[in-house]
Amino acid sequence: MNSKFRIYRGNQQKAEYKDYEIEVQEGMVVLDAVHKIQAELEPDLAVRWNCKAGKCGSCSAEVNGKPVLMCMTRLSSLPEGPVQIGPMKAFPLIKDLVTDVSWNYEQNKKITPFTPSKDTVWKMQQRDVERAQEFRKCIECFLCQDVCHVLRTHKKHDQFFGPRFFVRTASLDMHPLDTVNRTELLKEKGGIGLCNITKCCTEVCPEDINITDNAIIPMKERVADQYYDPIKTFWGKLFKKNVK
């Protein structure tokens, strides 16, 4: 059976979708069509991928204008008609479907690390354990990354760190053993506040990760207290206390 496919080829400088048609089999993913037209037709159409087993998180792209995972994305799980394929919108384009997705790093060295204090007793509850274990299963996809509107949209990326490393400070802020505040990190340089829990990241975190209810909204919770919450302003004016 023959099926069509639109690629999205070319670099910053000069790109457009282009049409293949292919003959597929049963249980083949998207993936696997890309690397067909690879192979068959386009030795130098440019992917990103690794293990083809939705654990790596390299190869994301947008199938039919949804961030996804293509190894994970099965033809048959699509509607009939060409399979439009091309790159996250939210960074940066290299070539074809690879996006320069090096800024999500430099993300990640703002985050103050795991800091336990000197004399830490290194027991854990269970409960804690299960608490921040849902957070470690991002693989860093960035398809969350890619959904939000705050970077996908309004390109806020000098402002805002995104579902992805709420994600990560989430898991160190709920780690019973970390000693770090990072709620003003969170406020100023993370940009929480401009996220408006669309739950559009949850959607579509390969992992299941509830981004938005169980790592977004309480920390957003956690900023407000600290830095909105009415009476300790009024108490701060006060004893004219600088309340942060």
The other form holds:
Amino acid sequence: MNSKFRIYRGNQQKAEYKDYEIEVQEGMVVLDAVHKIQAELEPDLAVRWNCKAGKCGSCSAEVNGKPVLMCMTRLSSLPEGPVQIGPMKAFPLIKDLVTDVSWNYEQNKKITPFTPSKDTVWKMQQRDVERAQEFRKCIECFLCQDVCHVLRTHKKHDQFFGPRFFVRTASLDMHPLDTVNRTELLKEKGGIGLCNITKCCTEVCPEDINITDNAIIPMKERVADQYYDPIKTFWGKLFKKNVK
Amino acid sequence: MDSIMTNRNDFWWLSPLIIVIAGIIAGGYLTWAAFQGEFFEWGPYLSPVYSSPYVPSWWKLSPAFLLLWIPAGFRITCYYGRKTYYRAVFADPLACGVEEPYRKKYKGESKFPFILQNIHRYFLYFALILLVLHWTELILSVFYNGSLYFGMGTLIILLDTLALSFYVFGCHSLRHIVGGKTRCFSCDGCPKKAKISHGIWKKVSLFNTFHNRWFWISLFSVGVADLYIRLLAMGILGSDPHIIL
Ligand code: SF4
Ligand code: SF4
Ligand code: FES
Ligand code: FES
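Same protein, different form: I have the form predicted alone, so give me the form predicted in complex with its partner chain.
Next comes the full complex, this chain leading.
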């Protein structure tokens, strides 16, 4: 059976969608189709991939306008008609389907790393680690960053960490053996207030991490504790408690 | 063609459309009901829209407005409610991967007015008090004229009160207060306390998973309860099927 594809070709200077038609077999994923087009029609088609198992996070792209992993998207799951494949919109294009995601690694560097106390006893209870365990599933595909309108549309790359790094910060601030409070970092440098909890990050996460409900909102509540709760602050001052 | 708005070719517009329609129906009915100021009690029942136990003599507006600011404020500042209207009403964004106009001044919830959403926890405190009031009114409606009265209305109000409870118990701010704010449940060395606080947090987290559903169910159940009592009070419904013990 033949299927039609429209693939974004070009670089930052000039790019457009080009049409292709190839024979597809049952069970093929979008990445298979891209590879077939590359092998049979367009040897210089640029695509990043690695594991083909949904675990390396390299093959992120936008298929019919939705941010997905190409290796985990079966052709049979897509509606009839040409399949449109484009690069992630939130990051600068290098070539064809490949974008420069290095901005994300810069954000990561801004987060205070795991800091246990000097005399830590390396023993933890399951109930204390299970919240952060979910966040460890992240494969850094950056699909959540791509779909987030704060980055994608409003281009707040200089003020906003993005959902992936809220997840990472939450995983540290919910770690029972860590000792650093990253609330101020999240508010000031991370720009967590720019997130309007519209949950697109959660919708696209291929690891089904409940980004908004389990990472962002709990961290927003901590920010509210520290900055936007006058009664709590007054109470803390009255009893000389440090509002953590 | 690369569309300016989106390359999505699924029914991404359906969900915001349904939400706007549902919001207009529920919000419209409840606002209308609140402004009526009559037909809100019948026999043992009091409409949940009018749950104020005391109306001061100088109060000239509909009694509904005495307490209605609590559920209104609670829902408007609810994290799920916010998501819903930011998307469906402010198109910010309308759906995922659907473009909205670029705004250099986009501030999200970091500046006025939406920074005020942070008062949600205060509305939660009032909502918890209101919940106690709802349960009290339900119990009082059963003890009617010296006997036990169970009617169709009792069932409708019970279902509404349960829906409201499940909605409130899944609140993100409640989840934070009962344990979300702690870094470590067990680290203060009291295993019993850790077990209890972690257990409560788990229960609230479970309700939280279905928070969106209970948001809508409880919004409509309040309307249904009010409508039932209103129809009885207006005489449109002739009687309330019941048993008296
Ligand atoms: S919930 Fe927040 S971080 Fe996630 S996509 Fe929406 S605005 Fe971005
Ligand atoms: S949180 Fe999910 S969507 Fe975001 S980078 Fe990690 S795996 Fe990808
Ligand atoms: S190729 Fe590794 S996630 Fe798709
Ligand atoms: S009621 Fe929805 S988050 Fe509090």
